[in-house]
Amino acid sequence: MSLELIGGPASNYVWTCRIMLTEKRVPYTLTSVMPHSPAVDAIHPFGKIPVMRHGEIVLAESRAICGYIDRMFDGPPMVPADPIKCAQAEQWISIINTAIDPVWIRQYVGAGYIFPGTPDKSPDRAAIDAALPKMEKQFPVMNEAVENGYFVAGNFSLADAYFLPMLFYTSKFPEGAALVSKHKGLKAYLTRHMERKSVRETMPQTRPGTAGAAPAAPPPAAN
């Protein structure tokens, strides 16, 4: 009974699930489709990616998928068993998904550069400039959070698997790159973990809006 992960690999949330699967050493197939594709709509009520099939089990939402993988399969736990460390990991997972992704990925990377609303598809300076003051407040917080190398000190956790794709994509654009360079903890964290086997082997090679070729960036309709 093989596990099928469904969604475009450029999505930061699909990437998170792939890191999770690789860390847990779970064999899987990736079906590369865009949000609102029939295979996605059959599982997610709002057509978002990723979704998952494993035998008769179907799941939507990346956190549910990752929780299922962590509990269903052997391999190193990605959410600590210790109740305090578990709560700390979940705290950062929530912060990353509710505060960081909406600004860094949806607003700055997505609306600013990848899917700009400008007539000539040039970068949307209004979206970028609106995101930057929020990012400038968030970067020191995240820099301090990873000063020990991980969100939960001593172990690579699901919080890291969520944050790394967001930090990587943000670092690929001028203002994001400058902020990463300014915050030495984040710069060291990114450099260190981009060499991690699970991250390196799952790095997307597709661009948003397609199922193939060119440097990656995340589609907006992901979870």
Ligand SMILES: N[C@@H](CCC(=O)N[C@@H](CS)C(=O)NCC(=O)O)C(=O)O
Contents of the next structure:
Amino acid sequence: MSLELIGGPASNYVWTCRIMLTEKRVPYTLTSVMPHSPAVDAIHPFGKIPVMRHGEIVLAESRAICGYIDRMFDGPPMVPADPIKCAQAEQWISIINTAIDPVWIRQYVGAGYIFPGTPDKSPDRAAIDAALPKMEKQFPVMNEAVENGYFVAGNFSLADAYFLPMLFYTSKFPEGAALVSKHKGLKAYLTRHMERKSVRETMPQTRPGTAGAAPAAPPPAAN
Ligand SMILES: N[C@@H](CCC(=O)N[C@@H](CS)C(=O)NCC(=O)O)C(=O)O
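Let's compare: the form predicted alone is above, so bring in the form predicted together with the named molecule.
Everything in the complex follows now, all chains and molecules, and the chain you saw is the first one.
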């Protein structure tokens, strides 16, 4: 019974799930479709990607999908079993999803550069300039988090699988690149983990905002 992950690989949340699947060495197929496609709308009440099918089980929301994969399959735990360490990892996963994604990805990368509201589709300076003061406050927090190893589950956790795609995309645009360069902990963290097998093998080959061709599921990772 093979697991089907549904959603375009350029989505940072699809990427997180693919890192998770690769770390756990779970074979899967990727059905590359945009949000609000029929296959997605059939599962997610608001048409967001990723969604997942595994036999009779259908799930929406990356955190639910990653929790299912972590508990259902063998392989290294991506969230610790220890209650305190688990709570600490969840705290960072929540911060990343509720504070970092809305500003760095939705506002700065998304509204600023990938889906600008400008008539000629040039970068939306208003969206970028509105995001930057918030990012300037958030970068030192995340720099300290990675420098002090706050993401806790061994040396690579679900928190990293969430944060890396966000940091990677942010670093691809000028102000984000400048912020990464200024924060040595984040710069070293990005360089180190982009070399990780599960991250490198699942790196999107398509631009955000496109579904792209469905890449073959990678072979099991051995780190
Ligand atoms: N909370 C959701 C967020 C997923 C999400 O925002 N996905 C984006 C693509 S990266 C999406 O589907 N956007 C379309 C929309 O919001 O309508 C999760 O963790 O899965």
